[in-house]
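Only one chain is included here, represented as structure tokens and corresponding to the form predicted on its own.
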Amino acid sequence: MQTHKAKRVEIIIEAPMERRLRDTLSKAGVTGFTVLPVLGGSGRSGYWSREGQVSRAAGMVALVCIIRPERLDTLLQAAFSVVERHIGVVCITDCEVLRAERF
């Protein structure tokens, strides 16, 4: 089966910033992504967990997007305009997809 090269971008950001990130990416032409809840983790400030939180204000979300390699810079510039002033991590990995026309 033929596969096509793509980029997988994962952006972990504070939950209250999710909408701003989605809107910014949409304005940059990014049409497809998935948003996942982040249940906990550990970083520079130590371990944290969503356990016991009443609202999502203290939580994090992960936005996952698969795009064509030539569109990566546009996505990163848009994402960085939101992430640079907030807690957030951006990861980029190479991947392959089966249906390139969807990306």
Contents of the next structure:
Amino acid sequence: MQTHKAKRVEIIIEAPMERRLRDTLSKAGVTGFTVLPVLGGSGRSGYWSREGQVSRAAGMVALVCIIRPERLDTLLQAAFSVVERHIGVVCITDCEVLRAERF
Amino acid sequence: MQTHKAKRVEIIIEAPMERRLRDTLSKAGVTGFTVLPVLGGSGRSGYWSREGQVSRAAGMVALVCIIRPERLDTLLQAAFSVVERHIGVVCITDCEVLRAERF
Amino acid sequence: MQTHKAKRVEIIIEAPMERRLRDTLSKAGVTGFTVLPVLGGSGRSGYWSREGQVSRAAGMVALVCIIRPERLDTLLQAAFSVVERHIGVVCITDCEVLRAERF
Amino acid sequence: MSGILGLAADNLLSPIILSFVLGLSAALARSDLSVPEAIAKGLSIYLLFAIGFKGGVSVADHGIDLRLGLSLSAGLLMSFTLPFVAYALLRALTGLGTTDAAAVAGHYGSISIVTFVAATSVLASQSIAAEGYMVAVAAVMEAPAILSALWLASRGGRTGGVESGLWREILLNGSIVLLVGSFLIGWATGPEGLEEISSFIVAPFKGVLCLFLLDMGLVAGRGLRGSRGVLGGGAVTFAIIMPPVGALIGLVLGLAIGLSPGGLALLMTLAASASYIAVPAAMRVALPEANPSIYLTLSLGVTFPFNLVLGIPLYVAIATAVTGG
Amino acid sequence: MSGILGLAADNLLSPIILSFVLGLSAALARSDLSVPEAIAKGLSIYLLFAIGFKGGVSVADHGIDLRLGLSLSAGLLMSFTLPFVAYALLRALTGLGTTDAAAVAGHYGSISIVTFVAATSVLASQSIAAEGYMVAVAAVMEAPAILSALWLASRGGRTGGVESGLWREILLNGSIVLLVGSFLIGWATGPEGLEEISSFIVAPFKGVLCLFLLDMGLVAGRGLRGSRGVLGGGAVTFAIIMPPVGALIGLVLGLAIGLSPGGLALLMTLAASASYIAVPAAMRVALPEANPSIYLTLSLGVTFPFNLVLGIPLYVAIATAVTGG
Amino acid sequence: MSGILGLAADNLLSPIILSFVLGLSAALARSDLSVPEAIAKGLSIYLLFAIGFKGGVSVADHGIDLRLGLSLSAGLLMSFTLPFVAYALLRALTGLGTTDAAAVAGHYGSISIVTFVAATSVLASQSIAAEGYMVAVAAVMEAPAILSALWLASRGGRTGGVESGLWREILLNGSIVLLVGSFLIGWATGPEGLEEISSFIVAPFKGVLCLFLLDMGLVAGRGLRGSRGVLGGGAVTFAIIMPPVGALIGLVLGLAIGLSPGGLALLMTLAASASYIAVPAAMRVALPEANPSIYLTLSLGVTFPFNLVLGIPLYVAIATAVTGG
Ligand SMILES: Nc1ncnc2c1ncn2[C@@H]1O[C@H](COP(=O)(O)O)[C@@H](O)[C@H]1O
Ligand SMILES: Nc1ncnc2c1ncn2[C@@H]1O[C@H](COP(=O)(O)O)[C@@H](O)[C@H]1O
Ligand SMILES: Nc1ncnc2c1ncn2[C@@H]1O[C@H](COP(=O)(O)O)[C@@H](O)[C@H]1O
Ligand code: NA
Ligand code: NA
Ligand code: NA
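Alternate state requested, the form predicted in complex with a further copy of the same chain (shown: the form predicted on its own):
Next comes the full complex, this chain leading.
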């Protein structure tokens, strides 16, 4: 089938920052994304898991955003402004999509 | 280690369509996939999150399917027949797998 | 923005094996990863979903690990030693990351 | 009239209504208060199980009468026909297209089980008895409206073919199965069965309902916030006019059947309430072109609070007045 | 015999059994009714906590006697040896390979705590007292069978080395820790402790058990549907013969120890029941080659319903008959 | 003194404390026992709703007096100033940097609602009455400490600008809204409202608290295990000294206001307790450089158990002693 080149950006970030990331993306005109739950993880700040948390506050989420290649930099700039001081990871992959008009 | 080329297809779709997507994939001979939960998202039909839902009905799920490159088109055709009239996203990435005999 | 080449490895594995996989990765020096929940799936051993499970025991999880290309083989070797006798999938994608010093 | 207002005021000051108001206010004020999805589903399983079981026990206790069959038929009839009434009203009051109007209409033929539960709890607190089998009437009213909605939508040019598998899904949806199943269990085990588990399904019932309505308030409030601008005044008017219209039809049928005051009030409540679980799920599959914001906001954001706060005391007052109960 | 049938019929009409049947039917009819995973886990935490606590309080109340040590030893002995009996039966009745047969055998040496809970609730409704420490016997029977299963599997050529870490995992698995822990809490706080929380752990207990068994029915039904064709008649026969065989061994040991009628019925139930939580998890790690569909379906889909519906009333009847209680 | 030790011993043997100890031990022994996140959140919604509601009912019952305003002011004052006391102690006792010390200090100005709940339940079991509005005092003490912490951190060179939106988030955080909301509902519906739902929010309360504390024990234990090596002896000393220091300030203010013995004990408990929900979430956003392991471990792993086991009986004993109650 006919597919179109795009970029898939995955941002793993602390749950209390999710709303801010969403707001910043919206302001940058990025309105398509999906948020996935995260059970636990490990990084420079050690290992954590939901089980060891009193509240959702200390958990993380993964935000996946598929975007046209030419808009990637806008997205990254916006995301970086939020992620900068915080823990978390930003990972970009080449991908292809059906229904390009959606992105 | 020895790896083999494959395609990773990610389909984000409304939860009430999950069973139909699975059935259609099975009929097309696609029997390997994994379904991940989704917390919320945003797209042309606006922002939603599980919190704002009375029932799981209005939520979405992400189905990830790793498949041999030559079978990609069969998969996309099948997926498209389900996704067509519905909201959601299909995203294809090149990938490599261990244990190729599994796909 | 400035990005750096990396590999994204996704390992879908039985939940009771998660701790072992984590321990093995740690021993191999892989200390950055994220664990996502899985709702269900299908493979050679048939279809399963959380709904049909008495305990979390029989479920699966997805571990995502972003790693420098040169360390990929160490990771795969470690992962394979755990996954080998078990069901599950290992999938590797090329990706790019911000803040390379983190990986 | 002042009696009705008094009832409404009493009703307003019940912990149940105030919990709903708390949830609604919290959501509108954008608090992050939320009830986990699993807990909300757990609470609704509890409520369905308890209400079904108690209905069955009451049938075991008082026996079934001829009115059972008539009531079930009345429920079926209303579920089939109310969507046509709703559709006509929608076309008159709003600018909604065929598909959206049909989808909304389907919701108003079906029922809201929580509205039903709230009504039973108002009746209980006023010691008004009702036929136990009204729970079964609620169950049969869930699905038929979907058929009417799809038929209405198909007139608008949509193919309207209902995919095989959808019917099983609708008829065997979790709420119906649990409600009917626990009704049958209650019927089979009777008062002794109830005694065994009454400190689980009777004593804490109202408190659980409070927490559930807290969550309903949160969801309704989030829905209202998210759909600002989607709805015009006409649609909102519809969502307030339709419940009394439905209740009136329920009243006429219920009187004809000869229901008790409590049963009458419940039949009116069923007719007046709108679905927000079974029908939306079916519409996502069968009418994906219809906009979910519209039907969910009307049903959950407008009609549900209306019935909870004003509708139920009104229906109870009218039912007791006309039956002289 | 007719007494046993009468008991079985009574048992069949209890809300607990009917809730299980409702879940089973819903799953077999492919309804989408489901209990969220978190709720199911929450219910099981409640049940384990309540049953452990009440067992401990009863020990605090009646004191321990010499039979406590003997009962624990009998439990350990059965958990170690029943897998060999099961393995022999499996090799005789089915065509399962060494690994699969060993994995299944392990499940039948261990126990199902919900079956135990259901038995205590049948005893309670017939006012038959039982030793409080039977809860501790249940706890010690969870794990040893795993060792026997791995030994059986290793004979079939598998290396069978049990990875370090697995033992801690098995012995400190959540259910055992919660059961033993709440047993100790109940013992320490005694009847005053129970009074403080009895309206939480005693009054609503049976109702919670209903919802839990509804979910067990759903899971068992989905399991049965998913594994059509996997199991032959021989395997199913095994899953129905093995429980009475285990119960018989439990009866002999319990009589030798001199347990009360209630304690005897519980020991028989423990011996007759098969694990579906602790052992499957251990098998996924230690015997990944064994097919989970086989052991889960037999244990949860066949043996569990058998014990729930026929086994328990049978064991209770026999225990009271032989002790003349 | 021996009276206090006796109380502490009694307290130690309550099912509530023992459940916490069970959770703690299970986590330290690396058992996989865990309470699903959704259940833990559901339990805390229940506790907040029940404690708020009962507080409101008690105000409806006994009326408000002049002391209400004074108590709220005292709460505000303490929440603002305790962080400065804590900060000074931290700089004296530990080598923590400005940001980490400020973040920790903020936690000790705010409160732990579960510690408060545990204290009310100790009071209830000793039949010591307390002012119902202490729940409102708890609510106002949640947030102000955050402001003090950010101010302290900003002195250390950080910009400290509090992002718009964070304040709404802090003031409308779920716990505060639920606590204040259910307090108002309880106040509005009064004793009749309580009667309607008391078999839900009164009878099973203590049992639910047991399960919640089981989970708190698990979380605290996992936290302690995960943060070995992060904390020095100085920090741990702080986490044990700060509660009595806070309680002393609470005692002085409470005596000045003229609170009842129960109210006094609760004000001391609030002052002594440290936040582990509202403040950590705010710190993740506003002070991401601060290390969460430090503040969570001190608050949840050291101060919380200290208050639960020793602090509360101590504060209750002192409060009753000084008021001669
Ligand atoms: N290399 C990585 N691959 C995947 N996820 C990571 C990686 N590094 C960090 N993370 C995630 O980001 C969180 C914070 O990482 P850090 O900022 O390194 O402490 C971790 O808990 C993981 O969930
Ligand atoms: N660009 C995108 N990237 C990732 N997910 C998306 C994107 N667009 C839409 N989605 C997901 O698909 C859902 C429906 O999108 P839409 O059909 O555009 O309303 C959204 O709620 C998101 O979960
Ligand atoms: N091709 C695939 N793509 C994505 N996930 C898969 C695939 N094959 C297997 N899986 C996942 O791995 C699990 C076990 O697969 P298997 O070992 O083939 O039974 C399945 O239940 C799926 O969750
Ligand atoms: Na209706
Ligand atoms: Na057994
Ligand atoms: Na404090």
